[in-house]
Amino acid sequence: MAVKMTRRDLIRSLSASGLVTAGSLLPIADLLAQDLKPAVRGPQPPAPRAPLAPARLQVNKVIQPEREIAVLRETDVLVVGGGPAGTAAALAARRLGVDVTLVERYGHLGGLATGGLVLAIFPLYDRDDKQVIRGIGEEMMQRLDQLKFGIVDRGQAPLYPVVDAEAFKYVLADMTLASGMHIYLNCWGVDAIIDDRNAVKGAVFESKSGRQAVLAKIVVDASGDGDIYAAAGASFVKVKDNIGLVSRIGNIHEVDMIGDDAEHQAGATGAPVRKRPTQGAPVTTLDGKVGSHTPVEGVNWLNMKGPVADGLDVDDLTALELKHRIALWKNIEQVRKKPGDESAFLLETAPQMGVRLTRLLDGITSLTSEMTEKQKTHDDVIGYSGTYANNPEFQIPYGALVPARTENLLAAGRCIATDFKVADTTRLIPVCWVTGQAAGIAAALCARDGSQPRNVAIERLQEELRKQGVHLG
């Protein structure tokens, strides 16, 4: 007979995988003392501010008067964006000693990997079950297998590993703070610095200090949404797909189908049989789904496709974002009612939703589906992408990192230059890794030798990439 969990039974045991089970940090309060400023409880004394420029209203138009910004940091390479590319992106950047600022809008690191609770890595993979992502990505991986309750089916061709969310905050977080870069966090992207010749020169954020500045040597762009290159007048095309939110379920000891095109199926012995990444279930066909296991007992991810809507329209994630929650209690409300599945509850709705694509960049070489289909060799390769819903694995060239016009600016992530079709594939969280890993040494070298990013030598990227552990084939 399945043990029953409570809420807080299974909150302790997802806290299992955290700091004090790995060990790897300081004891909690001598972590929390660190690099903290002295403070006093109470009331302040006032802080010293800039003069207000507070946007006015004119004849019907909201006018915002010219101000100045203050400088938070000067960087040799600021990366936006703490997802999987992003982190990628720092680590690697970091590694060729250079000075690294981490900037990203919400309060832990991993992106969909994490708070979208994305939990399964794929495609790691190609035709034959050769693992061809490996570099920055399988350190991570590696990190959780330290970690009771961080990884499971890891090594398990063609089976995709499934991480914890929270194992992996913790991991992502020893991994950055050790690296001695320097990390904003709850600190959102608005705009691109851009000098007289255009050329980028770091980027504006907004926060709880207000709006200020970062100036970098090299930005990568690593928000998911292109957010800095769009902000900076990169050329770039806007799409729309499918936004969803991913949720766990508590007390739940057995997996379903999920969608059409689903892998999340029950063997002969009730294991789950995942061969194929799955798709997600549209949200109008949830009906009582339980979705698939998870490293924790008793918990399952349920993988949300949700509608073809604008990720870039306020309006409509806003509709999303409340609509979805509705969606996922009355699912949970039809899996009670299942023979066995009476004590089961809603453990966590992502606290992000799951925006698949907005912008594809317009880049120096933009990755095709015929090429991918093809086959094709790129010499500029930067890596691989695992095989995924039947196409096989492919290269990626680092073309496809670099704006066809504007400087000092690499992208990073599901945001790089593909067609549609491909950015299907190049969105997923270890191709993530791939991209952000080889835009963070490419931003490193052109730092250290104040070139461009569109002139680095392919041979030398390629050189410090295979260094850190990269598949070039």
Ligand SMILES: Cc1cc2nc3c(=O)[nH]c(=O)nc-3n(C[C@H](O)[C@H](O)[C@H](O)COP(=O)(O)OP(=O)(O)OC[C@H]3O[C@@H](n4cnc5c(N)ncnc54)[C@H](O)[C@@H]3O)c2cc1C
Contents of the next structure:
Amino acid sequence: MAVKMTRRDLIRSLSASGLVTAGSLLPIADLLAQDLKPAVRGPQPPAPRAPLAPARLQVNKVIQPEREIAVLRETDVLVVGGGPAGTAAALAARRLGVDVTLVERYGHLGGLATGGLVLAIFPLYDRDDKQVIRGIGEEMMQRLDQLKFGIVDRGQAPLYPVVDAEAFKYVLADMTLASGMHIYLNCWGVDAIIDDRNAVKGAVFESKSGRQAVLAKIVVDASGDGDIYAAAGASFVKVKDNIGLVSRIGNIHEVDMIGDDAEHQAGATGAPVRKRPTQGAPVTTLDGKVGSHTPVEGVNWLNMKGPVADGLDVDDLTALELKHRIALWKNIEQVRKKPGDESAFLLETAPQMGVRLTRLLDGITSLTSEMTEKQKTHDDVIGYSGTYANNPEFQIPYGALVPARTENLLAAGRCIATDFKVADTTRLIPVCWVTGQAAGIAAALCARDGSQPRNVAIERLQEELRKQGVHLG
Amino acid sequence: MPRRRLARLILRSGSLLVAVLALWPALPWEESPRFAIGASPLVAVSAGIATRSLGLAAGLGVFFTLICCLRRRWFCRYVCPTGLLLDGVANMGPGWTRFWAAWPDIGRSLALLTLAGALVGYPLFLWLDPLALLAGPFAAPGSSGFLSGLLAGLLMGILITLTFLFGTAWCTRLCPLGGFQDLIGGIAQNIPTPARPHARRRFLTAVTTAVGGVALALWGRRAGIARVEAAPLRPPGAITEDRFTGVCIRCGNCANACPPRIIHPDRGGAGIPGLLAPSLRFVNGAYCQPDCAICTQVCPSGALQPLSLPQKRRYIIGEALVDTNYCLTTLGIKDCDACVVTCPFEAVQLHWDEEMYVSYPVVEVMKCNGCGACEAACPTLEVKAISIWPLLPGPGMDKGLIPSARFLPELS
Ligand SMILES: Cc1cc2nc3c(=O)[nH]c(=O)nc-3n(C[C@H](O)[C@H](O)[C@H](O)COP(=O)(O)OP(=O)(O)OC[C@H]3O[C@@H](n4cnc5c(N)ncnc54)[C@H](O)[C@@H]3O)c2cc1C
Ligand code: SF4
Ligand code: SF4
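Alternative state: the form predicted together with the named molecule, after the form predicted on its own:
Full complex below, order starting with the chain above.
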């Protein structure tokens, strides 16, 4: 099979073999700009420091004195959050040639899909099993196709693909770097920057380098929690949902599951026939649950719903994360008691807590369940969600990404403008790809023309989406 | 052709046409299938006796019954569409009449057994009514699945084959509707007197048959009660299971009318008495629509009692039960809440069990009418983690045709 080599592929392979000199091509120059600075081991010479302005305790109140914040970077499009939505947004924007900065609070890209160990990718298909979510998400999966242990169950509706978290992290690092965007990891967005008209001008970040600012023409809030739009004063609905902690189990026996996996698993515990359950009967406990398969043989992922809690409350998050880890350890001890699984081990608990929904934006359009159930079509359609839970596939309007009032800002991913019921579907990984890609393109178009997200020419947005392979019906 | 025969031909052709149009259903009036079969005197009278109630559709059948009392086999001669059809078939076949020429009048015994059964709520052979048989094939194209379709038209197929080979054996010897007309004609016109030959013997045979019918019917009802736990799920408005399999005439009207196609002829899972009776299956995402009660409105026998839309909404079809051994969420296989988001009445919630450290769906009984939306949506394949089961016998569950315990309280 002939392998087509794109310009980007060429650059990547050349750079890997060290043949490309800095500055010869823009993406590489940018990539190198992110490379390490020369360093010597041991004590360092004193360097200039920003003036200190620690918080002050004044009459039992902690006051943060006014201070200037160093500008780390100026950019066209700033994407906050490197999950499925954020990576798709940054890649899509970069394809329009604008300068893109992607900031992520953790040390890897992929958000819940990698760090959260949420490895199952659905809903991708419509009721006729046709894949309706394509575009950048499909490209990511195609990259995973090429990796050993990268992804399984592709294109086999009603089964859904399952990815390997490390393979996905690798693919995302590779794709984002090759695109020539600027990335900051381990960098937590803590505030919005607004001008005197309340328009967003960038965001403030906290990292080991301290508090720094990134100025941008357009900001895409892909933090999943709407951290930036909340800080910028956009209105939203706060919601609570289940918070769990996903884990991976190693050395587990081959369970050929998904779809009828439950039956399979029950078969293994000896109850494969349909029999009348008793109302309110005791349930199975987390006593040796093994979850379902991943692309890696002998490795399963174990999902967890968890209790309803506040994903924006540090006490809740801490308490749950500790409790979940203890429970998962007890679970693996039970797993090991099963014949054949004596050497199973807890490969990892997810580095990222399984927070589902926290904030839902007030958008210029709020996508409601009446709209999705009736399969309402939208003039400003930017993509589809596949069918999920007996609900038909539905269109997603651009208006659900645009805050009702705040300017220069777009939302993408699980925190866009929908009602709580629809959010149950729009929060899923493929749909986050869709909203991310559209937000990225819209942001790039605005940055290029100096226009507002609410005024984006829908035809141009849709034309670019189609060009980038997105299915618009 | 004599004038009278012509008149009969025209009338019967007309009724065949109307019946076909009604059963198709191609008439704009959606309750018409009920009247197409309710016109049968045997159905009207036996079902009326069995359920102790006469529906609107039965009016026609009762009217025809009265005429039949005065004129011998009037229904056969002037109305019966099945008869016309079979006459045509009989003319094409070899007509091996000698096989049955000496048979006794089985149809009359069937009618008697049925009437006797009806007295105790279980009209035994009502499903052999020729109008019910005519309706069977109409359910066939509608039934999802090859086997279900085949079953739905099975009886009519047998009947046609029989007629092709043996001529008019059905009409003259076997048909319970014909036998019924002979019975009531006999009662009205020539009441047996001791003076007439064999009268005593005939009377004794009739009494024995009737007693046998009652016994058989009681057995049928007992079987229904004994089976209750394993009984299939019945469509809305179904009378209590013990009577249901007797009163249901297997016409397939309900299956044919059901828009989401969830009514399927039972393949014998509930034993012989329940064979081919309608049962619900929630496959391919299909479930019982909250704004529909059409099956209850096309049932000619009253096996499904007519429900108004507001009644239907409160009617409990069955109970949604969860088997957590299969739930993808409980097992940690997938982030599933299909049942929760699909339930039209918000009756299902995922419950986090702190002690068990798992989540599982919990159904709020007072909100759930057993519509099956959750079962249809549950993504497990063979065994659904949430599924609808018939209500079990309990206090008040054997009162009346439809116990009032089968209705949810009015929700404010
Ligand atoms: C337990 C669980 C199971 C799930 N199961 C499935 C499933 O089976 N299939 C499916 O398709 N979906 C599933 N989902 C949903 C899906 O994984 C997520 O909703 C989806 O990943 C959301 O993508 P996102 O990009 O909007 O947000 P996220 O994936 O949350 O990404 C947001 C990113 O932004 C970063 N970030 C957040 N705040 C800041 C900040 N202030 N500054 C800088 N960076 C920040 C985060 O670290 C993260 O990397 C599940 C979710 C959970 C929790
Ligand atoms: S059967 Fe299921 S979907 Fe229907 S009301 Fe009950 S819980 Fe809801
Ligand atoms: S739809 Fe089925 S698998 Fe999913 S949560 Fe409900 S019962 Fe469990």
